[in-house]
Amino acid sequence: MIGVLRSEWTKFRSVRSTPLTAALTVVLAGGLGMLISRGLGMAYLDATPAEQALFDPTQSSLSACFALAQLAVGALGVISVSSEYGTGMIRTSLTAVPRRGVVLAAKAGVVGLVALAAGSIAVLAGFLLGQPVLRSTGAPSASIGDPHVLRALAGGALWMAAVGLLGVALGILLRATAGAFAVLVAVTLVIPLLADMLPPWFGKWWPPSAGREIFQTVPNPEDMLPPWAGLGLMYAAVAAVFAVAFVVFRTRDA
């Protein structure tokens, strides 16, 4: 297993665009969280007591980080298998190790670390640089002693690497860097924004939206699940989603 862990380590590193998407997801976070970061600043000025009583500066600077940063980091899963089966390496690898579920396990433990190493960044960066903008607008801010905040920067780098590993599993059931990343960006940022629209369960419910809970520090109003609650449904969503692409993967020829 740690040859062939070397290997996937080879191939993921090999690939030109890894590094800029990894790179990508620290700038996205970091430089849109601190756009993102005035924008709600200033809306807290001109909001209601009751509307500034549940703002929470945390998950102000962290917006970045589900908006746009998480489809980065999903980019690296999904590359990391269509680049395979763009070039037809992906034969070459199934030669060379024929048990496809070691291969299947090897690139996720890649992408797992990588995508936690990118995201445990991108989280730092959105919020050592969110909140000093807040406070310049005059908004509430907070510092990573405060309650709850390290909770929300561990579980936003989870929830990251989370991502990264819904793109390998999507990369093998369809095989095709746009189809793959299509479907990632529905999942994990259009269904999400369309939740208002649908029945007050969907919210609670739908992987995604549920762990995103976990970069809340001051509670919800609306009824959700908890922070560890929800980032354990997204897991184990991704884990149901990685179980159908391993059926795939072992029944249909390379």
Given for the second form:
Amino acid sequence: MIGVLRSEWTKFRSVRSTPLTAALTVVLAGGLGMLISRGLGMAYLDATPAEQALFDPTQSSLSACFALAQLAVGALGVISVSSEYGTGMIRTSLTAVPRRGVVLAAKAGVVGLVALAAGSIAVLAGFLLGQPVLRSTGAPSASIGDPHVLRALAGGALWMAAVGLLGVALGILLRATAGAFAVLVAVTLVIPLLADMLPPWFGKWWPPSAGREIFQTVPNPEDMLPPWAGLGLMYAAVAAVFAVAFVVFRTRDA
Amino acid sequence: MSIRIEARNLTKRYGETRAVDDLTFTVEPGSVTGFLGPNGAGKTTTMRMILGLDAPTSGSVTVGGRRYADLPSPMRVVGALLDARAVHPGRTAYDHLLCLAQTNNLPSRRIDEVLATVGLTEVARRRAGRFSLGMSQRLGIAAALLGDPPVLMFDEPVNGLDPEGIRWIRQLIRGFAAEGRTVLVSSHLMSEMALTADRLVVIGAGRLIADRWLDDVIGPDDVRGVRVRAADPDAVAALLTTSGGLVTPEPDGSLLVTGLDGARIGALTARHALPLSELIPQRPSLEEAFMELTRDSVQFAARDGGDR
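Got the form predicted alone; any chance of the form predicted together with its partner chain too?
Following is the full complex, with the preceding chain placed first.
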């Protein structure tokens, strides 16, 4: 198992696409995070007092994480699998390690750790670069010691890892990059954005919507699960998709 | 060290199509077994089942008495090259071999050793996507050799190679068998098998057609007449015809005689003082013998649409 983990790490670092995608995660979180912080800071000034009371500087600076950087980390998970199917490498890999559960576990382990590392840096970059931008617009800003900020940052990194792992499971299920990535975008981005058009219970229980509450430091007026419960639901959902992927992977001809 | 591949009633169905149909054969150590059949006969599917990539619909195949998936360190037992292009094009040859070696905890010096064996040391740091087919084939063989396995499998190894590459692979394969390894090589070309294989497992439309040593494919009595060249062909033809032979003149001036064996022809012409310059029993070529063996199944495969 250690050998297979080392092999998966070699696979990750020895092609351009995967480290680039990990780097893109951080760049999007930081760079786009600054732009979004600026936009949200300006909007704060024009907002009503009621809206201003709900302003969440931490979540604002991390918007790029759960809007776009998460897609990069999800793509990382997808291509770590789909590139093997696309090139035929999967047959070489499964000949070297015919126990497929071991292959899947090692891949999930490496992608999960890389996504957690990239996610941690991304979340920190988003926060540390976003707060001065918010301050410069005249909107409220937060510091790491403020209530719930550390939880949002630590949980945010875990959220990113969850999306990366979801990418792995979808890659196994769908095998093709485009299809798996399309599903990932729909599930983690499009459907949560449509929450306003869906019944309130849907947003409360749809795992990616519930999981995103981890970025919140000002209580959400809507009826949502508590942040850790929401993230737990997201992990449970990812685990369920993984279970299906494992069964399919183990029985399907390679 | 001596490990057999044993297929027992191996069957793979895709819907209604039987890609592999009740196949039973053994691949023996110390010899090259040629896995021969027309394209679509089920050779690749069979090899994929040996490696546990595809699951048999029924029947079983074992390597050294165990299912491939149950081997604790499969690369130390079986080395396989099924598709030379099944490599990530963005990964260097060295890193490709490294990530494979790590899975089976093989020492990294093996990477340099196999790269030297296949002659890729110079391009080890080049991305595999820029390799020619011949170089990819060499990389695939290097990967197969990483664990120094007693069993080797190659699927159509000479396809797309230049003559030099073909010669190299043939010698390599013969060498593996000479070292006592168990070697299974598939091909749809009888002529190729004639040069590399000791034993033939012939399949068509997924079914076993023949399983025999190459020397037995053409039996000693399998003679298709005798070619005779004489100073006076007309006189010889007349003599042999009256003696019960059937004589067909060939365009090059020689005679093809059936119904009389070489000894009888020699005795007859000597008695009548008719000098011969050639007296050659005509054996079918391996190619013809193979066509004979597979004729029925080829027609069946063509009608059936074949498999994958």
